[in-house]
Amino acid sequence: MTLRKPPLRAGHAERDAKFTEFGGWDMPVEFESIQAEHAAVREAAGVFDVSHMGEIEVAGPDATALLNRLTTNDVAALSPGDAQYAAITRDDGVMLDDTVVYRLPDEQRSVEAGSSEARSEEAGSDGGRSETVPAYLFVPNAGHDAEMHERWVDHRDEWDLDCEVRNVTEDWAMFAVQGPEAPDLVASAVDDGGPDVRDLSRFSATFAPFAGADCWVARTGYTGEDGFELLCPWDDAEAVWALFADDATPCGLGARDTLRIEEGFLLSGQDFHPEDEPRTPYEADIGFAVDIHTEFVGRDALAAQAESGIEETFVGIELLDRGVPRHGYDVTDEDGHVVGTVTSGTMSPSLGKPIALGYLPVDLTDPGTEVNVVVRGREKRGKVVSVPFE
């Protein structure tokens, strides 16, 4: 299989990165080292290139009933500029994707002529014939873009609904910035005349112009650091990448996911899979991001094990014995029983411990429960925590 290939491969190559195929792409793992990296976001501020993740955009008069029967959040509340997080579930509620939704600013739309809706503007505003629409993207994971992009197309036709779904993935690059030093140094390579974006709060975002490209850029991020994720051009990537690389330590993969797992983020396809690790967003802990109240596919589903409970959840363990608990591991209980499995597992770079993320029974999950991990044909001692990690 041929892999996609970020804008900067080549230049990714040339700073000696170490590459590894993730979702299809071929993507830097590393540069220096996930040691290094690591503490460069939890002390002062990294640059991630992310460009491997998905863009899709909806607009039209029907793109917040679209989103908001194909997402579990209420899309309905946000306004331009907003962003949420949100999961992709089918009918049984097991979740396809996880996704952070962005409200664009809206869009104006030509209307065709004699339509009820050109009518309507004509009477109104002599003889315009356009009309604003709302307008959002959504970042699917790597990987999965064709695939979410079908599934909007596939159900706005099932639906009847009036709305455009166009992949983007490939129109655009993503980084993220994170890190303590993350907001001024964002802020300072805004061309003269951009906004602040340090007036930001966590989950907005804006048009801002970097090295002469109009990027989105958004108080978003995967690292639990302040930071800001950018979207700018495919062919403006270089120079946007270069006003960060001098004054940001440059991240691969494999920070971002030790990272990730100190806060217990989940990663698509490796916490939940809808058939290796079928999991609903309320087994998954982020039943935050459920609204219950709107008709999205899989809601009835969700209803019903929001009344009835959940069996199993996701936790953080602790390993107390030496060694590194794996995904796949077995966790087993005082008796030796496996009662579950690690999904994420590292060895902690800020905390210096053993850490795992994993599902086990709802009565073997308060933090200071007794569980092992099997590592390696070893049962090695470890208790349930919560997260992020201390």
Second form
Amino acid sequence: MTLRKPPLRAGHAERDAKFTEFGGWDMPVEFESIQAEHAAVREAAGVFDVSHMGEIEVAGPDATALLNRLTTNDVAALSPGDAQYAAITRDDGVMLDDTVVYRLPDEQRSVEAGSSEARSEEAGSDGGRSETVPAYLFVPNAGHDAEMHERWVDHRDEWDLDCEVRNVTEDWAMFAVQGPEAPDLVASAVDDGGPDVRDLSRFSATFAPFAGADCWVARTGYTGEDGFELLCPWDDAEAVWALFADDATPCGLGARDTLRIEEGFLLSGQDFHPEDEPRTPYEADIGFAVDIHTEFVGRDALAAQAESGIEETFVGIELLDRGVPRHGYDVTDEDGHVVGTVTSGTMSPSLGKPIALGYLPVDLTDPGTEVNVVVRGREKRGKVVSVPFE
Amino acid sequence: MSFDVPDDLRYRESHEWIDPETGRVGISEFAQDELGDVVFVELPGEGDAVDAGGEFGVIESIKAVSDLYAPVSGEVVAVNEALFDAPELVNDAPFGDGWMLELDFEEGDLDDLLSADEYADQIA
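Next up, can you give the form predicted in complex with the partner chain of this protein, since the form predicted alone came first?
Whole complex next, starting from this chain.
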């Protein structure tokens, strides 16, 4: 299979980046050093190429209804410029992916003969009739864009909803500028006359011009630091990246991973996976992203689980012995019985100690509970801690 | 990028070096660069025996776990315990303070290893 390439693949190679396959994409994993990149984001600013993230656009009179029926959160609560974290679940409540849904500015579209009259309609400038319809863009994880596009189209057709669904993953490059210096850096990179992006609150977004290109800039991220994610037209990627590459440290997916693990953020496909690690949002400890009062695929199963309670949940584990916990390692209790599995782990660059994420039975999840992680056949002592790790 | 390959050492294809004079063993500058930030090293104890080509330990960077292979057979006479608290020495000085073991070995076993020139060609 040919790997998909981000628009800046050649530029990253010139910077001596090392590459890795991730979700079918050939992405930079490390430029100088994962630890140095990680520290830059915690202390100053880093810029990540995350063009492997998918983008699906949904626009039309029924766009809100379709998104509300396929994501766990309440999309109807969003105004243009709002962003919202959500899970995408199947009928049994198991997560297929997690995503951020952005509500874009409303769109004007012309009204076809015989279309519903119940919507807000107005005379278009050309004398024809047009209507204002909601538009959204959501961001599936790497390699999930085709599957999610198909899921949205199939359900739209099944439920006879009126909206367009377009996979625009290769129309948009995506960069994340993250760290305490990111707000000033991104604000100064906006073209003259553009908005002050420092006025955006967390989970808000707007269009702003960068290097002459209209970019969608959101105060969101995956590092635990302040910062922004920018969607930039694919062909303008180089000019926009150049605005940040000198003042922010170029970072690869390695640092992105250590930063998110320290925060306890989920990685789709690794901390949950429909076949290998089937988990509901409640088990994954993202109940805040579930609005059980909306009607979505998986809602009934989740309502039942909310009622009956969960048996296992997602926790942090800090190792007291030397060793590096990794995906797939067993977790044992005091008696040596296997009670869980590490889904993500690393040597924390900020804390200088080994940390892990994984699922444990709820009676073992109180902070301070002693557990072990089995590293190459040897039990390493650890304890349950709350996340973010500190 | 070009990497340092000291002339006075012998090399294994899997990137370990041995100093014929001292019996010290470590990994090459190329290898530590491939691994990235080293965060953990697992080594045998003094008095343990290692076999040429056999695994003698494990090195972990943030992104990878790799086995370490003995360039020659012999007995471990010293272990660089500084690496347990400061594994980054392997990155900082792979041919110096980042050494791993000192072996008591048979000189004839060196014949199976690469010269500096041969190893430099391998990683070129």
